[in-house]
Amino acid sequence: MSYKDKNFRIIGKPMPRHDAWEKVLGKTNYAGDNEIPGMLYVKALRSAHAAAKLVSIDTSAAEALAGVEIVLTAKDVPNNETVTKFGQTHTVGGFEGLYRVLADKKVRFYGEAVAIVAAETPEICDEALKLIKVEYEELEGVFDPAEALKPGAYLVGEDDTNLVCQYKVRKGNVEEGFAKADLIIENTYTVPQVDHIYMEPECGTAWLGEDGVITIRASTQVIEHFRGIAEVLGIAQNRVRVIAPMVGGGFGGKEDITVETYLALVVFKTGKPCAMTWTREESLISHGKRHAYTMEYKTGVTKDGKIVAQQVDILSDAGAYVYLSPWILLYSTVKAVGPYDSETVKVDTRTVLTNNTFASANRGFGGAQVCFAYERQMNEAAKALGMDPLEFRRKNYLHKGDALATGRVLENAVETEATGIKVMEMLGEKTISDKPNILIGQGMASSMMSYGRMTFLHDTSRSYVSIELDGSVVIRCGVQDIGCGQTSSLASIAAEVLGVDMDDVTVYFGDTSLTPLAGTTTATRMLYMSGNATLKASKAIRENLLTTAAKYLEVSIEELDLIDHQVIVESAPEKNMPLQQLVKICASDGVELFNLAQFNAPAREFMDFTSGQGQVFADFTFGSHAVEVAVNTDTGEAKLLKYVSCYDAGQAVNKLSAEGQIEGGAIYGLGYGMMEGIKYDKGKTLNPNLATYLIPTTMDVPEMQTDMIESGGGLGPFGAKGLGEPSSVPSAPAFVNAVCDAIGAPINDLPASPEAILKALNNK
């Protein structure tokens, strides 16, 4: 069976990843494993204030310390401030934000870098940092986005307002919708900032080549930051090279520049190689977080369970800098009412600067916050109507051919209802408690999450594929593999199409000088974009091979296939030919055995920002989670008894990897629901380490069950949909819905920690 007849040999099978054994045996080389003889060590001096004027910085004592090579402040950076453009501007705020390498004039958040030191050892760096004298004039700051919007509020940035941007969606007349409702449910939901907590902290090395090119080898999700780094240094983009080896987790936190610019600056100024690795505390206080939201939901329903009106107001805390806040808020705006139909919809959203740590990309990218709100709202509406939560959802789920509130018609597979039914079947009957202080509850949540970037960004990805004379295959693609099997998926695709095994495929990835640019490993876009580019290139080579074989074997091309290193002649098996022999014939005849393909995502223009109408995303992944918990009413502890999930994967490229994504995403999202949250005191992070910032461990999670629907209705290769971000989105509301079912009281703020559960029980 083969790719030709869709009875795949490799695609959809539970295959070991091509890099699995290296990782299991600890042989994988990460960014922090690189050591260069004579390299300098780089560390940053970070502000102890969240809002302050920088009066002066005296670095003379640090510079005089033996072993210190250089100390840099804002004045030493060729272009310390650049404007990061995220796209066109529009009437409700620009998709652009200030990127500042080192703090200048004033500090915006606790932990912002004000200077960097490069020295011969890390210990000398630490001594030098203590010798830098910084005079601050502490300012009042503003830490609540609602306060930041008030007239006369402290201004975080240089503009005359803290408002970054605002959006709206309008479908019908929402007041008329509420007039039809038999019941109106109103709730306010809050979610905190959370961190990514990847295993590998921000790290990298850099050096100057003999050709004058600055090379940076860093843990990053975006090798294309070479352009921004070149702009900071004031040099040509072709003088900066970025390499991303295997990344030890990203979750969006390595989408922004972290160590790269600091490393490049030191090399640019000294000509010497250098390395930088952040501590866990440094990571927790210094890189972008998932946005904290306050969300007001008002839902009108009829007595038979139909939603007739949804009104949503969202206030987002962007933190100290804009970064990706406009994009993330737009994601939330489009997805604010989830995978549900409503006759009328009114959505208003805003994101605001504060002096908290800046917020930026985090797995789910604006989808996780609103999913918590709309899925809690679905449960509260069902409870008010006396309906089963799944039954209520089934009356309102969107289906293929329906339109979102933005007017965009869902023309691809929409299997939300099937996933909802499946998870509740998998969860089974509720466990019976045998103790009076143990309450059992069950909860579910469904979600819609886009994969691929916004359509008006005109996204592209490139991949180069070649087949060698011995039948082995090489892929060169600028993907960043952040631990989700991005490169392994490309190997699966090429192996399937060209009739070889995964072991026969070598993938070179993540190098701006040696691999075709493939875009960012963000937005659940890599399988969709680079997978399609690799498929396109592989099919072009396959076409050349089979055209040549048809001529030599004197058969029609329709009779030929590539299976297990053989050219198969279906009508005359005696003519079968080894693939290696065919490749040599092609090489002798000058037939191209390589292809560089570019895949262009479907492109649309900007949505209508006056009404929120238009198509923002190419497609969505739909899925559901269900949870059973046992709540101890004495301690507030909620123990997970069962966890199940189901997604429409479209077509799983590697079933093992897909299951791993779903299970890993579920656990990632559980932290959001159960325990995670950055705590501040006027912008100062109070829990900057893993003793105080808690995340789920294996002790918190039962054996998980996953199921997949493979509708073939995705836009990725072979009809695949993305799973990376979607798999984490419904976890928190599924958990909280189960807790609320157990205790018979609402919890509308994350996390639903033991303290929060006890408070809800007391309020009840």
Given for the second form:
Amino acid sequence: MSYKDKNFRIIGKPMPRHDAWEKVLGKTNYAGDNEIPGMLYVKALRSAHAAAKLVSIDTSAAEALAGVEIVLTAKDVPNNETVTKFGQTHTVGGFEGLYRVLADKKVRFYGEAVAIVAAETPEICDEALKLIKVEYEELEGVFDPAEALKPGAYLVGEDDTNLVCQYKVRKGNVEEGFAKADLIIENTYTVPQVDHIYMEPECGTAWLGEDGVITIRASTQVIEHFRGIAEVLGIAQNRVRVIAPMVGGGFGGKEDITVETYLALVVFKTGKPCAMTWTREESLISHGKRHAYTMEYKTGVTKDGKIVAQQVDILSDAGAYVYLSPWILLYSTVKAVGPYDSETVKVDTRTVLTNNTFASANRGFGGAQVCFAYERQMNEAAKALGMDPLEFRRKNYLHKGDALATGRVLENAVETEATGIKVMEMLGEKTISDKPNILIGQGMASSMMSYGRMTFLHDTSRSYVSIELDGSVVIRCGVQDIGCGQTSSLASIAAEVLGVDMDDVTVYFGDTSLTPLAGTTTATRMLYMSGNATLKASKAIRENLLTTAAKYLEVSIEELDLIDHQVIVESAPEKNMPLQQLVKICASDGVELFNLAQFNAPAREFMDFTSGQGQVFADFTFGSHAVEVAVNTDTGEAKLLKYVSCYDAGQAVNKLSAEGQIEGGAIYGLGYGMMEGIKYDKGKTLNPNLATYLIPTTMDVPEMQTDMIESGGGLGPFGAKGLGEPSSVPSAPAFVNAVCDAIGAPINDLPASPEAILKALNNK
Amino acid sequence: MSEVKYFRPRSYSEFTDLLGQLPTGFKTVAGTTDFIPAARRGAPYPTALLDISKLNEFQEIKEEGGRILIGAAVTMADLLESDLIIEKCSVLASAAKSLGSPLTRNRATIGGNIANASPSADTAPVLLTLDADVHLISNDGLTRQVPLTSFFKGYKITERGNDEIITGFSFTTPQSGIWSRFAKVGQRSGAAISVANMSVIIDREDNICHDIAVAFGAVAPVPLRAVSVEKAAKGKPFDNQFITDCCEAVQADISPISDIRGSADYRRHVAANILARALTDAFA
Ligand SMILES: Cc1cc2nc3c(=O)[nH]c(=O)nc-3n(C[C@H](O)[C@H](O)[C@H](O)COP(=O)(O)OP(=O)(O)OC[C@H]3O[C@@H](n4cnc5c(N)ncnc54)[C@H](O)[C@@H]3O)c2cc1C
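Output block for the form predicted together with its partner chain, input the form predicted alone:
Then the entire complex follows, led off by the chain already shown.
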């Protein structure tokens, strides 16, 4: 078993994570665990209105309070108006979303930060916040994206329209497609805004070094925001350092800047260390949500079950600031009809500003909304045709070599059909109800979800690997580990290639001044990008080691391998040599025992926005979920009896971590299907805590069954695809399809809460 | 923040010695599972806290002279593990088991659940159907017992005076052979606050409903006995008409509102449905 013969020792095996024990024992030092002597506490004053003119802010009483160090408002921020950028090397104009560090002139959403206070204790902060006098002049605001598009609508920002952007995709003539159809299925689907609910809220500390560099140690998915922070402060990028320790969950919610600029501002103005931790309520009302969509789908099918026309219209609520809305909408646009073929396709999408809390990245990045719609639509079409849902899907699944509606040919592995067949097999025969008030239903959903960033961003990652004199291995890579095992995967890769154990590898991560920049932990890109960079660096060291060994042992390099801390000579085992000895030889010969490698993702230019034709994504992960539910007709409660999922993981780097991702993703998506949703009254969040904003508990999910196909056909290391986002995308439609099967009535709005299910039953 | 005095008596005698010293505006706390979230939401702090969670006598569950006595500081975890409760009053154990999560149940007390007087309090309908008495003591040492049926006065308003402390509850041990059920409708399976809950205790023979007690929570400003249902059911034979009558009657007993957890309409539907299901099962 070795890397050389592709019969891996570590890759693909169920390995405990290298950081598992520390976490289980509570020893991991998260961003909020840091205390610095003399640090100030920072809190934000948040707007009490969703739409208002900021007439005046009087901070004098707050500043006069004993223990208050500083109070900052928009006028104190060197560059208060800024745009979200993600450290990409390639400039992409229209895609950068404006936001303000602190509200200025006009408040755009309830909970927007208006001022920040830094004081000696959190209690003094609270007192000071109460002493800030803000004069608001309430404005009418607009809260519904359809209303926001009407002429004369209230304008959320300073532009003369609320429309942020729109896209279209055209394949053939959809009217001709509908003319060929025997049946046309038309439905409108709605999905609400949802939150990420990471266990660790937004938090961090910051300080000023002797060297004048401002360091921010925060819970973030993007350490490369150091550039944006420097821009806000008006200082050079090399004067700001960001450290991301282990993150207690991200799910896209820590892709945008959260506490970092506030902390940096306080250090910049006072020179003193400081800390900021948001409460759950703050987190719920003021950081980006998953976009609420209204999706109109019209699907034409022939009697024998072929899709001949798909017409999709999507209206997305961007909320109060642009942030990542245009990117997310583009994801939805490209994936609008899912992993299915259709002779003709017409997709139109728009995203619009409103005075709701802004929306931005959330696991799936526009993929989850459309999957709910296209997978409900698949079931409704199958039902209209009197066809089995899997059989109908099998007539329409895309395969390797087929083209998406955007014209892009799928040149890598496409195993959607295999995963669909597998999950229905795993689900088995439908359970028979033994109670008059219990209805049993089964449902499935398949999905396609990209991994890796959009190709026009010209994404790159870097990783540094070195081998120490005792044969132990060090990786330095600027990844953010958000709990999915990002660093552990890198350790597995280096250990496999260099013939050592995972325990022999130390990974230094997430520090802009010490670890080579690896890009964001978003877009299911970390294994793909940094895994490839680490593989490249490890291979270079392996090459150096084996070249030296071949010379020293006078054998050909083809005969050598590295296994279990040994250099193996296949033809002459008596010549085997401990790795440590070889390392010493290399060191004295001046052979490089380190390598800094960069991996460049395949890059493309922009797609053609007039037709939607072009390549936006490098590759996709395909998979399916299937669910069996028992619906209580007295209450509408839907209990999950079985939950199965299957993915083409390409190659699982760590079997246990991959399964963990698939199970966790399924539960994350189930919340979307069953119970989650921000509720608003004119922009004011009505459920800003975990007593009213519900997510699934262990009591809500059954033992899960997961399976994996390992096609080896991905672009990641060893042919891996990505699982982080894909694993969560099909849960909601699989669940709702099962409920609809049980009750014999459609549900097209999320969440399918007990109340919604009972209503659907009663309206039948 | 002004200073809050804190008292934690460990025995009944320590407790009675303390009573006279409690400043006006004191508040009793036990598991603090309602108190802390309320304080975080901005509820004003009292002048002093009387923590009864470690008071031995208030943690007892016992049967004396045909009555079951439950101390105010008995937790949900205690209730659902008590052999006496499981054997003689399983309906209370099932309400206790439905409350919150294991973490909450280890702290949440029955005294706190009733004193807090949330319309959705899960032990309230059960204690109502058991005809329980609330035992109170005031800080001048005077004790009294109030039937729970006249304890809840309005939304989060009770018969308990500001200076009164709940010491426990008592009720006649249910006869063996009765049929009972606690039903709870929540928005999810674990750690859910009731959108509607119900306790039913029926004394039936063959097809006749001799006696019945029904109570609901979360469908009115207070947990309440469904007197119209009881009237419609008592002495009647079980048949389809019986179910129809009871389900009609329940609409007169309840007055639900729409809130973040559910609409009034949904509450009306499920109240009738869970009642019909219980009655059907009771006579099955
Ligand atoms: C996560 C979570 C889940 C929950 N789930 C549920 C649920 O499913 N069902 C449910 O019914 N409740 C639920 N609750 C609410 C709470 O746990 C219960 O109401 C619990 O029984 C309260 O008991 P306690 O001992 O914690 O009360 P405390 O918080 O200590 O007190 C509550 C109130 O009662 C007063 N009080 C307490 N004891 C006495 C006494 N002996 N005499 C006079 N006044 C007193 C206090 O002053 C306070 O106003 C939940 C709470 C949490 C945090």
